[in-house]
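The chain below stands alone and is given as structure tokens, in the form predicted alone.
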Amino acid sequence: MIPFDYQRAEDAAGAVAAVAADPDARFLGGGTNLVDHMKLGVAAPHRLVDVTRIGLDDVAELPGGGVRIGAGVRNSDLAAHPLVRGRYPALSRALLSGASGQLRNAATTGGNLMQRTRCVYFEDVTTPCNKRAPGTGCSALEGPFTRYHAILGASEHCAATHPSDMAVALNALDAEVRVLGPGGERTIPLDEFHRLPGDAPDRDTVLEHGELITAVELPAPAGAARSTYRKVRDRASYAFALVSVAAVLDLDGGGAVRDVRIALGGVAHKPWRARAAEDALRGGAPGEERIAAAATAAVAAARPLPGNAFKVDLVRATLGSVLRELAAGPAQEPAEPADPADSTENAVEGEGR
């Protein structure tokens, strides 16, 4: 590992000032993604500014029934929090589907959102990668291993997929990200926080250097809304999502879809909001015909690579199953794994924050 300086920030303003002043500085939360990449030689910051002790570790109810989640809240604490389990079961389920018990105890909310969109070629410094070294090429587009790569929103420069489970659920829940930077505070809708690769795949988010996530805010759920999260993977633990679905369904008194929000994981460079699928569902009862139309609309723009075309059918099947589940009745609170270290709820080796 290359030498680096370490600084512990005392408050958010001090952390922002320290990183903004040094173009090679990075914020350090749980470190479960950044430190891995430093060990691999993928990342080489000259300074790490520790933000784990600056008071951003609370979950609080907002006026009107929403929830504010501090950027320093650990994933395990957030998954178990009564406000989250009761009002946003999709978020709790997503958190329990990610990483392992040990990683969830270290990983933070802000760090989870900032983990790198990546693939096996990004983490192999012997291969060309436009995310790691802009202009060198994308090994995934011609490489033999594309099973986990994007089918939506990719470009000729990058086909990596965003690894977070939590971010997919937050997208479906219409979360907003609160940010503090050298120029002050701003709020970014979660759906606009992460970027598609375009011609600058090395940029995963819209944040400028020195901007620090301070909180994530969730609006109050509709009174009759049901939400859930489902992750499909090659094995029950330590695997990224091949496809995941977060969905919120609100039915009126007559059984018609009053509102619906759907986000997909494992299919794009960012959590993918399936707005075409949402449009196909609104205004009518969620019967088989309407659900099938929504599932088809969700992947109408898919452009799979050789080796991952199966994801198109997998999205259709998973989304259809999730919508049927939500239409049938309220989702229960997510079950807590008896032993987080061994539970088959765990997944995603290295899905760090």
Contents of the next structure:
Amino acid sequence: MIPFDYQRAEDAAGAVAAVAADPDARFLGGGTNLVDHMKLGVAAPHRLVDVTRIGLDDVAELPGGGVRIGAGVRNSDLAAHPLVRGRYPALSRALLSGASGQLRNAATTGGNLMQRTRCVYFEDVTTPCNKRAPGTGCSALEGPFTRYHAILGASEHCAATHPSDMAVALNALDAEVRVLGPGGERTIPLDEFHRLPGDAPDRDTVLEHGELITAVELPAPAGAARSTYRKVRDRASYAFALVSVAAVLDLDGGGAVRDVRIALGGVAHKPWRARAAEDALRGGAPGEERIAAAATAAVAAARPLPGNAFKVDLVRATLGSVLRELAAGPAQEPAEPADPADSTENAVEGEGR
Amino acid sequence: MTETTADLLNAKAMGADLERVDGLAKVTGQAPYAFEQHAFDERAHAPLYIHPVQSTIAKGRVTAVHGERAAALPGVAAVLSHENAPRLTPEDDSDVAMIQTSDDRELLVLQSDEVSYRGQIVAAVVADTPETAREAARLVGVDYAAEPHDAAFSPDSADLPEPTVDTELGDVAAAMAAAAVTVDAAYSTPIQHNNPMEPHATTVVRSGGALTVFEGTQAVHIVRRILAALFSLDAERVQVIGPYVGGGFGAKGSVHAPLVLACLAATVLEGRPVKIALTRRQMFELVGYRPPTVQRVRLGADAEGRISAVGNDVTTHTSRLKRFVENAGGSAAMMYAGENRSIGHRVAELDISPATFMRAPGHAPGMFALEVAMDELAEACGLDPIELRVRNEPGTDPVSGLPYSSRGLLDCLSEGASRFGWEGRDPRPGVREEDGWLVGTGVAASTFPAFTMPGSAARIRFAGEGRYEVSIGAADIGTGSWTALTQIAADALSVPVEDVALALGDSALPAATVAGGSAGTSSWGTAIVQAARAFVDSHGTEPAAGAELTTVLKRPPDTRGYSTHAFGAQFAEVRVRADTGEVRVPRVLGVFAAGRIINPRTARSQLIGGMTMGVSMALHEESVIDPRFGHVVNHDFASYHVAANADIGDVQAYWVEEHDPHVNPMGAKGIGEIGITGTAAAIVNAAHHATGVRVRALPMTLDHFLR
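Beyond the form predicted alone, can we have the form predicted in complex with the partner chain?
Below is the entire complex, every chain and molecule, led by the chain shown above.
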């Protein structure tokens, strides 16, 4: 582990100033990903600025029915928060399907967005990787272990996926990311926060050095909208998604689609907003034909790697099932674990089972 | 026919549901593991920590090691490489070795510039903290002259060496041609890594010409013998201590490179305790694994399902540095009747890290392939899979012709069927759906050999006031040896367990064989029984305080007239999600016939542990070598999946009464490994029953079921 300095920020402005002034400095949240990377040599910051005690740990209701989530709110606390469970059950489900209880207790909202791919080559400094060491090449493209790699939006330089569950749900919920930087504040739609790899896969997000996530804001849910998050994986818990679907469906009084938002996880370098699928679903009632068209549209642009073509079928199957369930189901209910297998590991503080 | 060797003792303690005698120490943190052991007073002699530098090429030579930056880091005590490491003195000691010789090339750490696999130790740093050692290791520069390597396992390649001929009876090809019903299919299993919870760890100090080693090992005496040879020490100058071990699954059954490295460092830094604990990644590179198999299984039967032909042509791989062959064909050799039989292994030689034993070597992959093929044969014959096995129960061992000392397979199938609720099962695949999940059930048989190794010794000492001290240099790797051997000793001495103080896990105690091959309890228990009898012969039942006697078990019980194996039957319920193919296993039930069960509590733990590992093997475990680089690229627990709690549903293990007077004086067969055999087949067979999809390649991931 490379020696580093540690300092605890007093407030957001101080944290931003400290990191902005030092090109080798990084913000430290829960540390569940960054510290691993420091041990592995994947990341080598010389200075860590701890942002867990700067007062960004509230979940608050916004005028108009939305919710503001402080960047320092721990994943467990967020998943269990009554405002989230009541209004955004898909977010609660997404959080509870991620990682393990111990990790969720440590991981923060901002850190979850900033976590990096778990591509095995990215995490192994002895192999080429354009994301970790630009210009060295991508080992995944022709590698034998592509199960967790992208089928959408990849480039000839990188086929990594973003591993977050939370971010997929936030995307479908049309969240916005509030950021404080040396030049002031700005707001970034979640869908524009993470990048596609293109020819600069070393950049995961649009943030500039020194910019700090201070909050995530969710708009008020539509009155009759139903939403869910479904994560598909081989292992029943504690595994990244092979494919996940976050969807919000709002039907009008006549049963026609008033609004629909679909985001996919495990398939791209960012939480993948499936706008073609959304378009295919609009214009009438979500019947079988329209749902099939949406599921097909979601993967029309897919370019799988050798070894992960099954994910094209898996997206289609999962999205189809999720849309059928939402179309048939009642308006949304507070989140319960989607899979009984999750219930044992999902016990969070204040939520006895 | 040979004589009966067992009198089964007068069992009072054996069979009792005794709590683990080491349980309280473990759950209260009072049982020190190797890394936590203190060699000397560590306040006076602060320990040093090692971090290895591993090769980034798969084949070639080290041309230079640049250790200057590492050596300059404050806290660094030494930088080792082949240029300055002490010379080892390996011997061909195969005449005394049960498992491993000291000229095993895996052990010749830092002895030359040669690189034989990616991840091989090419240098190491010793420093005052683990963090400093790790950082300094990063600063060591290594120059290589790389040579082309071959790390791609190509089972269909025409260039592979000729297969071995392990069994050849009759004419399988002709019998297949004449058979009314045949199965001829390829089944594959991937590389799997043992991954015990406790990584390989060592605390060692060399002082005054003696080596004191605290080691997580399955065999303190084997470690002592190997180290004594490598370091040119009298065996009496080497002490290996390992009373508590956090699992091994075979990976701690022989010596691996990190222990040798630690002893090299201790030799350079005489008088200082030196510690190493592998990272999880290093566990994928330095301490072995189960090699992959591709098994072409052939079964031929008449219309009633009576088998005439059994074949298993296995293709697997080995490291060029050290040959290890996964004997997957052994299961098909002995399991069922059939006059024509052909078993062979074709072994690709690759530039990869050495493999080793992993729980139920040979039989874990072998019983996967055979038992799925049996399910396919049952389906082809229109028979219930249990009935197919009943019809092919051999009267004698099909290869040796010997009678079985006991063979409880049919009892296990019958009792398992009853407990599981097999009767009335609709055999049609793919017709049961509940809430979007396809549901099926499956069955498979289990087996593992029962044997006793020669060479263990035991010491009995009467301490006075009715109390006996029983000493043997055995190991408890979490299995329950502390408890089971105490029970055996109590019965052998005709005293209550409270009057027996057992000692194990130290090479200062009498010699003992490995905790491996499911032969530990049998081998050590037999040695204890022999010593107890000799003690009573010499000292009577009212000995003087301090009376003591040690005997060596030179010859194990004579079982030459018998084929000796444990058997079992496993049943599984599997659910496959209709839309996504996700697989869940809510229920696994096993019934085993393994002779006398010494302790029901620890036995059940062993069996459900094996079955749980079998579920993991069925659903998840797969190490992937990237042939371009030569190493396993999914070398952590984020990408190499073992079953999580949520994957394991209701796991039940039972056993049938089995009286086997032949295997050893206790009448007990080993149970450490049989639990993992057959589990994966039962699950795959159940998944076929659920979906109609026949999976022949492990792990059985969801993509097998996507349509």
